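Take a look at this single chain in structure tokens; it is the form predicted on its own.
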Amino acid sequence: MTPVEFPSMALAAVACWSAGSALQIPARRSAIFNAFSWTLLISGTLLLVWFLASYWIALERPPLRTLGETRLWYATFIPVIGFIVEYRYKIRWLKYYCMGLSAVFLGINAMHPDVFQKALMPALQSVWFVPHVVVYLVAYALLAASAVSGLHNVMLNFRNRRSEKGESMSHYLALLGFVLLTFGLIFGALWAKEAWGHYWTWDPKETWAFISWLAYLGYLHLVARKTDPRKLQWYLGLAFFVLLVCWFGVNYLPSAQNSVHSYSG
């Protein structure tokens, strides 16, 4: 498949999620509706997996070079997190946020399609390229879910409806996301050594990746100091903005125009 087929695949995925979400209402009282609902929800994500796999084959390279390609991976990962959270914590609302955010990213890609280009610059022809980018994208998806959960918990606290289960969920999502951020930094350093001869050069993208890692290290420090979990929910919500700067914002900085990461623009 190519970007030509992408809008129809994205529309089909969103349609499956929408229909499956609508069926969640009668699914609370009917096992049959519940089965149909989850079949549609999972099918929407499987359509994106199918497109990614087909696109990878058509490109003859990992579809991870451009921002549009990384958005597609992110849009595929984040609904899965919502489904797993519901299975693990029995918290239903998060999956709707995850599917909604995925739909937004799919819409952005549909409005700004990538050029179908098989070329892969030599620096990206490394064994560390795929692990580095994929691990980071999964981390970003986990930390996005943690952030929205944290902000949701903040609103509940304002209404005196504190949810300890929700606070536990946001914490473990942030913890797993931080672990993957750490692996992403390590894989990136190994890749940089192989591609450019240095583990670290304080490139703008590298610097902001380190800042985002420090932001979540600060969260773990506050947890170790037994900070009130209700205050930590604010932290998780705000920390995610640092990740957004790292992922998108850095590309617009004047200092990033000569970045070795400019291939992702």
The other form holds:
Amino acid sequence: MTPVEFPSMALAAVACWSAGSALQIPARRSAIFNAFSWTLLISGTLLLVWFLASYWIALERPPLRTLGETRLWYATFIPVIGFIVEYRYKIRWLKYYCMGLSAVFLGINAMHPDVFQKALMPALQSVWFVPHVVVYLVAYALLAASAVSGLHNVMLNFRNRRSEKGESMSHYLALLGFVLLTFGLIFGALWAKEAWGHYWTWDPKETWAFISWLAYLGYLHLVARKTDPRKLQWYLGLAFFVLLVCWFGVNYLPSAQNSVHSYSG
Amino acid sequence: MSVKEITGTSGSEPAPGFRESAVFTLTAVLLGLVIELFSSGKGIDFPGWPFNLIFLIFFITLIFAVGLLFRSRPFVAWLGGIPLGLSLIVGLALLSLVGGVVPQEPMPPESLAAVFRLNGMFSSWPFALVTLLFLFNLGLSLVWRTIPFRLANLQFMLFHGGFWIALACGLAGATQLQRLAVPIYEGRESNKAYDRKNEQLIALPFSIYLKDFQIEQYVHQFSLYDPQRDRLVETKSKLLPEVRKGVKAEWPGVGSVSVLDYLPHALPGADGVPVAVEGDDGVPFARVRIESGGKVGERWISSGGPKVKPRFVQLGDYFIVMLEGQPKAFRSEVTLIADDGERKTATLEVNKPVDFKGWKLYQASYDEKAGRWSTLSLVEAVRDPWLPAVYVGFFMIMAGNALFFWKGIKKMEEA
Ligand code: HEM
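The form predicted on its own done, now the form predicted together with its partner chain:
Let us now look at the entire complex, which starts with that chain.
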């Protein structure tokens, strides 16, 4: 599987999700439509999993090196979070945002295909590579879901239709996201010690990872202070922009010229 | 916490203590900037061994004393409370933001960034003051959660205590951190190390003998180079074609190239036609068929080497070039010889540092211009006596994190 097959693959996944979403309307009243709809939704994700796996094999290295490759993982993970939330909490709307976000990332990748490059620089050849990046990606996916859900709650509040269940969902997504963010940060530090000789050098990517971690640390302490959860929905929605800077905005900052992490561009 | 939290959930007015905390944090930042202004942006010089340890012990004692003796004073409760902690987190985040946007590198001394040391944020006075207050605040809350000890506070202690230890020991130990560059040539031995930060030459307590330096590369690739825009043109399949017999690459609207023959180690013969050779001298050559606008031709291309010129082929406005494969691995076979006579043979490789005599040795780099013909290996020698303390902090944070995760999942199930 190479980048050439990607656009048709992405299109197929988005088609599955769209058809599955459309069938959610009759699914409310019919078990058969419901089963059919979910088969389509899950097939869309399985297609991406399959693409990721075969891409991994074709590349002969984990497809986690470039921004485009991380977007691919992200596009795979985030609808899964929407599906799990619906399964656990019977909150139905989150999955549509998740699939929408995922489709945007797939679209970006289809428009700016990566070069198919097998080489993996020596610093990346480490047992830490996969855990560090995957933990971060799952964290980003959870925090994206919490941001989306936060903004949705803001909208509900404007219309005076506050949902405490919705608020507690964005809280728990953020909490799990923070836990993984913390693991990602420490794995990164332990790896940096092995690869570059020091665990922390205030490299721009590290600095931004620290800032985004502080942003969510601030959130947890606002919660501990019993801040009005309705205000915190705004916070969660906006905190995600800090993460976005960390994820790919860093590459465009003046400080990033001498970053050891610039390979991720 | 010793103060009753009185923030309601309706809270349209700021919670008590927040305004004072914000003003306090801002004052610390401004004070730091003023110090930088008057010391022309020289930054903070944390004391070296043993004063860093003495300072740390004094600081910890102070926190315990204040925390235990004056716990009931409202001022002290505020000093160790979440509102101040939050303001300091915001302060730290904003200073880091400046440090994450302004390039952290030398600048003209009269520039605004240099005067306030925005280009050296993480060793600047504002950053140091906010961090110190942050540690004080966090330390107080820790003392109160630890004494008296309650198992229910375990996760808090691990999380906050781990962070305190990692941050405090990382900062206090920074003055003792040594990162030295040791260049060595094949077949030679050296104990001379360069401290690039302080521009000093230091003799290590051991010397390194470089038996052999090796580089492994990925397969060579060929590519279409656009000289006008100075970039490589992508192929139809988005692949960077590997140079292997039988590979064909197409560039839409330009033409295509197929590899007819590939010699990984060859040298040009008398008539210019490359012949395969044994040993390390040879360079890769490929015979390629080029099709462009109905015309077909056959040529040899090569990435060249130290004694062989590269060969490329013009194709309209472009050039077909052969690129060196990217380095896959590089390693130094070394013998370490300590001043006391102890010897150790080792292989230094990226991501696989070797410990010797309290130092960690890293494969850092090589002569990149010479590429795989480099006979120079750049080793980095690192000594960081405070590392174990920092790692204790890391593992405490991870343990607290795991508890937090477990608790979070359990509460989520209930929700
Ligand atoms: C500025 C200094 C800090 C102070 C004064 C402080 C204080 C507190 C307090 C009083 C709580 C409430 C605990 C509860 O409600 O049970 C709390 C919660 C928390 N803190 Fe901190 N903290 C600080 C910094 C940090 C740091 C650096 C970390 C991360 C390593 C951290 C991680 C957490 C977490 C994850 C919670 C949530 C615990 C829970 O909800 O059970 N805090 N903090």
